[in-house]
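Just one chain follows, in the form predicted alone, and it is written as structure tokens.
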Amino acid sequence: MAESLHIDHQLSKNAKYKQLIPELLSLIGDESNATAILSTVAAVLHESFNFFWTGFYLVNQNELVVGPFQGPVACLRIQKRKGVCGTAWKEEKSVVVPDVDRFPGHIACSASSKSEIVVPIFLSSGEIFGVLDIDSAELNTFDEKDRINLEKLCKYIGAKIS
């Protein structure tokens, strides 16, 4: 049984990432199964930051299919170029959305979602494996600190599952 992480919830966002990422990488260090890795990452991020929805959408032919996640029921499939996830996949870059109601074509899986960040996961081949999708019930939750830290984490995940 894995030891639980000890994240100080009083830390600033940047300090929390600085503490969380090395502990999370240590936790999944020897694991090679993609489902186990993604499930653990989703659970740790969700618990550590108290996000509304935290999970992964995985590329399956010409669409994204929901993968391991924490939070309420989500959209099962997302087309390329549709919504925030489909846009991040198509553009092959992270997308930070301060207010989802102002994002053209936003897919409202839940009316409680107010802001969102989506980060692609690249395999060592350069192909996109999927995206990390995090929603908040608050406006303006995500910023450059989130983007930079989550991109580092997703780079590691992509290398691990390649």
The other form holds:
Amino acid sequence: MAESLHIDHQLSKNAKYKQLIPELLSLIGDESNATAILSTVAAVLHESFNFFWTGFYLVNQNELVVGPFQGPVACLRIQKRKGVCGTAWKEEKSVVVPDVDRFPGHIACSASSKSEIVVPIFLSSGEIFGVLDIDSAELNTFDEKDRINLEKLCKYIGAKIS
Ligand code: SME
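Alternative state: the form predicted in complex with methionine sulfoxide, after the form predicted alone:
What follows is the entire complex, opening with the chain shown before.
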């Protein structure tokens, strides 16, 4: 049986990632099923940081389709180049949005979402598998610390599911 998580909510952001990533890797263990891994990552990130929405959009032909997530119901499909997710997919790089109202083309699945980060997940073939999308109900939630730590995590996810 999986162990429960022990996240100290008083920790700084960097300290929290430092504690959380190894716990997450140990929870995933030798699991290679994508649904199991993505669901677990979404649950752990969401619970640890109290984000508004935490989940994945997965490449399906020429669209992104929603995958495992935690939070309110969101858009089911996103076109390439559309919104923050479609931009991260097209440009093959992370996108940090301090204020979603200032991101042209942002797709508002909920009016409560104020800032966002989207990080692509690459398979070992170099192909994009999907993106990790996290929304916050507050402005300016995400910065370089999140980008670096979440890219590390997505690199690990990409390797596990390849
Ligand atoms: N805001 C995203 C759409 C997905 S939801 O935030 C869950 C975007 O602009 O791509």
